[in-house]
Structures are given as C-alpha cells and as structure tokens.
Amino acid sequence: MLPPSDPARFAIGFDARDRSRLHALWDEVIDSQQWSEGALTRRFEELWGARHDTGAVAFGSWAGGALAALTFAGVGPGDVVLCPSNTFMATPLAALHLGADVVFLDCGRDDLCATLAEFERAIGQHRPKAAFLVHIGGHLAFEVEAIAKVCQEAGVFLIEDCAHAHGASLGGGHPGTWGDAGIYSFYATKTVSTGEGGMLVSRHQDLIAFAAAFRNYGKPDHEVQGLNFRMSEFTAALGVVQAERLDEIVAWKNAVARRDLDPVYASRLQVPDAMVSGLYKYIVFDRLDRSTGRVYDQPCHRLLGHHVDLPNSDWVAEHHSCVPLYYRPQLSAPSPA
C-alpha cells in the first residue's frame, strides 16, 4: 500500500492548510446573503486576470467559456472551426453545438499539440472562421507563438484551450494570451480544482464584456443571447485559495519530477528551455503497466467517425502513458541542485 504522502497516490490538488481559510470564506458567503455574482467571483477573476495581464470572466464550466468565445467570433452553422484531434471531446463538441463544421488537425509527436504546418495547410484549404489550439498535459504547444501569428494574419479567431495548462509559461507569457481568448477548466482533477468551473481570459475588452453577459442570460439588456453559466460564490472561494497557491503547486510538482521521475524515465516528454510546464500530466513515450492512462487514448476524429489520415494523432494515442504525479505538500520536495 502506498503511504499517504506518496505523490503517485491520487489526490485532488487542494492544500489542507487552506481548509480553515476556505471555511472562513464560505462563512463570508453565507453571511453576505449573495451566493452568486458576488465579491468572491470578482476576486477570483481579478487573481486570474492579474496573472495573465488580461481580463477574466469566471464560468460554471469550460464549455460556457468556449461557447461564449465561439459565439463572439460569429461561429454558426456551416462555418469551419479547426480543432486538434488529440484532445478531449469537449473541444470539438463546443463547435458542433453551434452547428459548425469541425476540421481536425494532426499533432506533433514531440508536444502532442497541433503543429504550425497543420494550421497553415488547413487555413489555406478550409478558410476557417475560428480555431482551437489545445495545450496538452500541462505545457504549452511548442509552436504557439507562430500559430497565433498565422491565425492573426489570416483573420482566424484563435481560442487556446488551456484546460491542462494551469501555471505553464513560455518566456514569461501565460496560456491564453497568444490567441484571441483562452479557456481554462477547473474540473475536479485539474491543477487548480473547484470541482466544476471555468475561466475565460482575453485582452479584448469587448470579448470580456460579451462573455460576462453571455454567462448570465445576456443581462442587463439581453442583447447577448447567452444562458446560465454562472459560477457560485462557494465555488469561487475554492478558486481564490487555490489560485493563490498555483506557483507553489507548480514548483512542487516540478521539483518532484526532476528529483524522482526524470532519472527513471528517459523517454519523458521534454519542454523547451524557455518553457515551464504546470505538469498536469507527466508524459512518457512508453506504455506503462502503472499509469494514469493517456491523453488521449482515442483521437476525436475516430470517436466522431471522421475518415481523415492523422498519423501522428494515432501514433501518440498508442505510444505514451502518464506517470502518476499528484500535489502533496506534506511530502518534502526540495528544488533540484
């Protein structure tokens, strides 16, 4: 049996040292008599926005943020949206929900993310209105800067799917800041977890205003046709305490990875020198008997029956595993020498 402090034993990323503070914040919510659209949601948005130097809008789910961004971009029936096949089904389903035609992109074998060459090919062939770039496993797509430039020049609205990328950075830049919007997930397994929840970040203030209306039925004037994607104040309190821990969590996971895992797994995915991974997953290019599965074991183009040739996506699905690595602050994890 694994000891309770073993980083390979599953744990939600909540730090037990924050329990009393979280309970105090929940008491504030109860006392305020405002359990939605209140001060803690704004505080969570301010923390996340300050980290990215963007505006930020909290949602009840990743899907709410994605639908807001796609709707703002004008995506509707018959429009083409590019999407990596190596992703969770939530990404293409958001576009399909709006009636768009999804064109799947192949990934690279080094970073598991869609490549610049695939974006260039698909933009020239399909003239898409919007595109997703999915950051897989905790690191950023290695070609994110070049991909964002190509999309901007072609007039393609680029949404970064940042569901895995909490705490990642590249040359000081943060996920969601190269494209037109970035969408985070705070689902139960994520690095920052609120059980359910999401966050849209963008430097476009008109998109921020649109998203804030979209999550709340278009209030106050109903010019935006949104629905209920609000985040509760109790959920936002979890986000606040964990967002304040994010740098510590990422440093802890990286220290454990360098000390305990890197010497064992020569086939690990390695990020560029200027990049920091949040290590949502520790990915190795081997099939392991003991792992947390794969990201992902079935490409979306196969799940949705698209008959396209995406050899790298198929190869990646069969040739990688994820070594268990969970944040456990009671386990000492000194920085590598």
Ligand SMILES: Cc1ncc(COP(=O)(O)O)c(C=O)c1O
Given for the second form:
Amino acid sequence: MLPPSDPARFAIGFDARDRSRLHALWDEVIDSQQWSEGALTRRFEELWGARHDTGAVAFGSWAGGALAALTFAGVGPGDVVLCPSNTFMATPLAALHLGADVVFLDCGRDDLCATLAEFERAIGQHRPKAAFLVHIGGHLAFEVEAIAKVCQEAGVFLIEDCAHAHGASLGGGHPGTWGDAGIYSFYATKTVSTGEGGMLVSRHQDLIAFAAAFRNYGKPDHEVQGLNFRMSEFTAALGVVQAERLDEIVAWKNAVARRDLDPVYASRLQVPDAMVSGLYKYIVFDRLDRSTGRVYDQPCHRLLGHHVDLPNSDWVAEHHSCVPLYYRPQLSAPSPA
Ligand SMILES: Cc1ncc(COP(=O)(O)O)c(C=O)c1O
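Just the form predicted on its own so far, so send over the form predicted in complex with the named molecule.
The next block holds the full complex; its first chain is the one shown before.
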C-alpha cells in the first residue's frame, strides 16, 4: 500500500477545502425534507448545462442516461448500433440491453478513439440507427467534428460517451455537444466524482424532457416507459461542489503534467493544439513499471467474442500504460501557466 502522501496513490478529485461547504449543503438537504427531485439536483443540472450550453438531466449512473438516449433514438431489437471496441463494457452493454446488434469500430493509434474512416465504412455497410463515440482517457476523439457531421448527414443518432471527458474542450466546444447527446459518468474513479452518478447533456429540448421522464418511471404523464434512474439530493450536493471545482482540477492536472511528466515521457499521447484534455488518464505508448495499468486491458470485441479484425484496438491494448496523475493540490502547487 502506498503512503497517503505518495502522488502515485489513487485520490478522488475532491478538494479538502470543499468539505465544509459540502456539509453545509447536506444540512440544507436534511432541513429541506426533500431528499430526491429537489433544488440540489436542479442546481447541479443548471451548472452542468450552463457549462455545455445545453440542457442537462442528472441520472443515478451513466447507464441510465445511455438507456434514455438510446430509447429516445428508437433503438430496439434488430437495430444496429455502432460502438468503438476500445471502451468499457458499459457502452456496448447498454445497446445490447435494448436488443440491438452491436457493430464494433476500430480506433486510431494516436487518440485511442474510433476514427472517421471507421464510421464511414460502418455506416455504409450496416445502416445503423445510432452510434457511440467514446472519448477515451480525458481528451476528445481527434475527429469528433467530422464524425458528428457524417452521422448527421446519414441520419445516425450520435451519442458521445463522455465518461472520461470531464473538463476537455476543442476550440472552446465541450464534450457531448457535437453529437445528439453526451453522457457523463460520475463514478468513483472519474475526474470529478459523486461516488455514483451520471448526466445527459443535449441541445435537443425534446430529448431533455424525455430523459427527465425516463429516469422517473415516466412521471408525470407516463407516456415514457423508463425506470428509476434518479439521483439523490445528497449526491447532487456533491455534484454542485465538484462542478464548481472542475476547471481548477483540470488546470492543476495540466500544469503538473506539463511540469513534471512531459519532460520524462516522450512517448506520451499528444493532443492537437486546439484541444484541452481533462487528463482523466496520462497515457504513454510504452509499458511502464510504475503505472496505474492500462485504460482497458482487452477490447470489447474480444470480451464479447465478436470475430472481427480490429488491429488498432488490439495494438492499443498492448502498447500503452497510464502514469499516475491525481488531483492533490495540497502536495504540489502547479506553477502559474
Ligand atoms: C467509457 C465509460 N462508459 C461508461 C461507463 C459507465 O459509467 P457508470 O458506472 O456511471 O454507469 C464508464 C465507467 O464507469 C466508462 O469508463
């Protein structure tokens, strides 16, 4: 076990300075006598939506948001959903849960994300109803803009999996705003975490209304058949505090990466000039002794036994490692940018 002061030891991106504010918000929740569907959930959604310039609906997990988006897109048994193979099993499983056929896409060796060429090939070949683009590692898929355009022109409903992408941007644009919907996870290891939680962002107001009903058994009119994917008010309070701290977390991680890690790791993943990575992971194309392991050890097409040839996904699984980089402002202050 690493000592608590070791920068390599996992740390949740929670700032000790936020402890008293969080406790005050939790007291507010206790006093409000409304522990779900209350003011803190709305506040968290407003903050996340304002950041993205979209509507936002909080969920109990990424999975709830993904099911809402896929259901809104009309995905059902026999429909094809495109999905990068280099992702967490949550992504294909959400589509499989609705009875869809998942077609896996290969990734780029530079960004670990599905490529435009793969989208073009698979759209022509499989006529999908919907597609996932997963932003792996904290940066955005390098070809996100062109991929979104191709999907829009082909009538493919594009869902950006933003589980890793907190705080990333490209030319000022935020994750989840190129596709039809973006889904965040606030699971316990994410750049900002609420322990468990998720958020759907979208510029489509009809999807926002659908998602709000979907997470709550279709209330109030029950035209939507969802289940319980609500976020509790205590979790939302944590989300408010974390959302307000996000820019600082990302700036800190980037400053420490530039100062301490870049000079050591020449084989690091490098993002285009116009892109800011939230640095969920600091990825190097090397196998290192002192690492936190790999983003994913095995591509999903292998885990699910699909007999398709996706050489870059196999290559990426074998040829990268993640260097520890956890938000610990008390240990190491970044120099001013
Ligand atoms: C890429 C990706 N998608 C989806 C998920 C699922 O998120 P959740 O656990 O909040 O359902 C995760 C991680 O947990 C993830 O890393």
